[in-house]
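Take a look at this one chain, the form predicted alone, written out in structure tokens.
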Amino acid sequence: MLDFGMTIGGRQVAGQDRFAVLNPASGEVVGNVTNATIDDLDQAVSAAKDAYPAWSALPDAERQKAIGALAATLEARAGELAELLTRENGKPLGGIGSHFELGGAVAWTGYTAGLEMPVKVLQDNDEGRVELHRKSLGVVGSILPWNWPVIIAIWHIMPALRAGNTVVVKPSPFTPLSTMLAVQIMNEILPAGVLNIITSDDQGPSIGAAMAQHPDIRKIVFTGSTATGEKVMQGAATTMKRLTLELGGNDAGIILPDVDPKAIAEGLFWGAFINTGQTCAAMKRMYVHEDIHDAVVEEFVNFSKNMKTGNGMDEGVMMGPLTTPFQHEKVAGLVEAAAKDGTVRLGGKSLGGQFHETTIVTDLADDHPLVTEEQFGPTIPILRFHDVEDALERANASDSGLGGSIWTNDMDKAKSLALRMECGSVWINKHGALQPNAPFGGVKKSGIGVEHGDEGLMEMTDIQVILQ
């Protein structure tokens, strides 16, 4: 059993109280970690604030080199990190699981190291010269979710460091261990105080809320539910913090009648059920043209039923448990209600503990909770449509707007429909495939701001204009 302390100012800090982190597949204790106090948070912020002047003053090329070194050291320890991630999160070690997540974390780190922040000349003529400069903010606070705890930490941390900021990270109490180990590894390279991590079970004084209100944190990056994002935004208002909020999604996929149902079955499966469906940008609603509805359902079921559910450490497992007890309870409740009102084509039952069968349901009304709520688990409703305009209207009838997809062989039609979807990202003949050079963020209640690429890097900066 592991016993991790927080990393503050380059040192391991044990704290006074501890809480246990459980394996969602077995219920066994994976490790114990520090339960931070508000004083611990203040120390972490002070360490980051003290480290900021030197880190931000480094020549740009030196920061790039340091972040490149972080990619190399994370890659060298990826196997160790992946195994710890599976034990605390439940996702499979192989397949599109923990090794996949660590590979993405390394790739994103390396890509971010190479990003540039050039001075932009807005005017240079007889009337004068105007330059736009990007300047670091100071201390950035990162609040992480439990579904992709390592790669999302990288999404938060690396652009902040690249821009010259220092960072305080708070992981989810359900999955802190892999992030804590990653921070320890990175502190072998980074100067003391540049990257700090605090942990809390969220049962006592809210460390997340205190971060949102902390006067010495200049920006909060938060990934999680819309309801919690609203609270972060409210807390940040008193200090006018910068915010990047990547919040919940209820992504729709629209399948047009010209596709081959068998050819798209695998793409539909991973678009909906990657990480056992516990992904913000996973497909949560599937609208299928009536001419191919039955064939798509049949092929989707045939592919899905062969994907093994079990302990992520076991060979051949592709679907793990739900990571948290409350998420299992939510999914089980939504599926139970859907079984009464629709037709269960696959699955439909809890498997005990925090495991749930992969479940596909048809014949539900558009106002059914399985359609209107973000289920965040291994279940999806499939809905018929006759007219593509109707499908588009129904897909857009949501307060969420994170991602969406169009499935067709007609690329011109796909792009035309994509531009009319009310969401931040639209994929064609795939779903949820993020990449480091493509900005990612939501519209409506799915968030504010973007991550990744040049645009994500710039969100970690303030603009200063020099006019001469």
Given for the second form:
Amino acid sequence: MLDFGMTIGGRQVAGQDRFAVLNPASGEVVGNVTNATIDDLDQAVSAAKDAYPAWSALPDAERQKAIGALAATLEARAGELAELLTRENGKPLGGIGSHFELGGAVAWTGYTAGLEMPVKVLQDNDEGRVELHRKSLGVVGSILPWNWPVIIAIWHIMPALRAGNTVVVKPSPFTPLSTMLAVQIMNEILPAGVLNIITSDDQGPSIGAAMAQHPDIRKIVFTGSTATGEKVMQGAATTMKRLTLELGGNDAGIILPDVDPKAIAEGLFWGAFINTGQTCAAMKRMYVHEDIHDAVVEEFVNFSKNMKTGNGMDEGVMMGPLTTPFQHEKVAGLVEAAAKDGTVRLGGKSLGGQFHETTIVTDLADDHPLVTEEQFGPTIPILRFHDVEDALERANASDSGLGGSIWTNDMDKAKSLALRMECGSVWINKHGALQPNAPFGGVKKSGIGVEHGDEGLMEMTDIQVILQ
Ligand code: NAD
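Same protein, different state: after the form predicted alone, show the form predicted together with nicotinamide-adenine-dinucleotide.
Now the full complex is given, and it begins with the chain already shown.
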């Protein structure tokens, strides 16, 4: 069993109070970690604050080199990190699981290392010269969810470091270990205090809430539920912190009548059920044209029923357990209600422990909770439409606006519909695929700001304009 300390100022800090991290597939204890106090948080912030002047003063090329070295060391340790990730989160080791997540983490790190932050000359003529500079902020606080604990940590940490900030990370109490190991590995390269991590079980005084209010943290990058995001925003108000909030989604996919149902079945499966459906930008509502509704349901069910659910360590498993007991309870409750009001085409039952059958439901009303709420699990409602305008209106009738997708062979139609979807990303003939050069973020209650690419990097900076 692992016993991890927090990394503060380059040292391992064990702390008095500990809590256990459980394997969601077996209930076994994977490791013990520290339950941080507010004093621990203050120490982590002060270590990051002390490390900031030297780190931010490095020439850009030096920070780029350091982040390139982080990519190499994470790649070398990816196997170890992936196993730990599966043990605490439950996702399959193979398939689109832990190795996939680590591969993405390494690729994102390498890509971020290469980003440039040039001075922009806005005017240079007889009347004067105006330059726009991008300046680092100071200490950035990163608050993480449990669904993709390594790659989302990388999305927070790398642009923050690249821009010259120092960082304090707080992982989810359900999945702190893989993030902690990644931070330990990165601390073998980074100067002490540049990257710190603290852990909390969320049962006592909220470390996340204290981060949002902390006077020495200049920015919070938060990924998690919309409800907690609202609290972060309130907490950040008095210090006027910069915020990037990546929150919940209820992504719609719209499937037009010209597609081949068999050809899109695999894409629909991964679009909806990547990470056992516990993905912010997974498809969570599927609107299918009435002409092909039954054929799409049949092909989607046929593909999905062959994707094995089980312990992520076992060969051939594609769907793991729900990562938290609460998430399992939520999914089971939504499916139970949907079974009463609609038609279950696949699955429908809990498999015991935190496992749930992959469940596909049709014939639900638009106001059913499985349609209106973020299920965040291995179940999806399929809804029939007659007119694409109606489908678009129903897709947009949500407080969330993270992603969406259009499935058709007609690219012109796809793009014109995409532009009318109220969400931050629209995929055509796929759903949820993120890439390091494409800014990603939500509209409406799915968040504020973006991550990735130049635009994501710039969110880790303030603008300063010099006018002469
Ligand atoms: P959560 O909101 O319960 O927890 C997220 C983090 O916030 C955890 O580290 C938690 O300890 C911390 N926290 C708890 N109370 C806090 C407070 N008062 N102030 C500050 N921090 C606090 O979310 P979760 O259940 O871990 O993650 C699932 C949710 O995250 C889903 O809604 C999902 O859609 C969303 N998500 C969004 C994205 C995205 O990029 N938009 C990505 C992944 C997950």
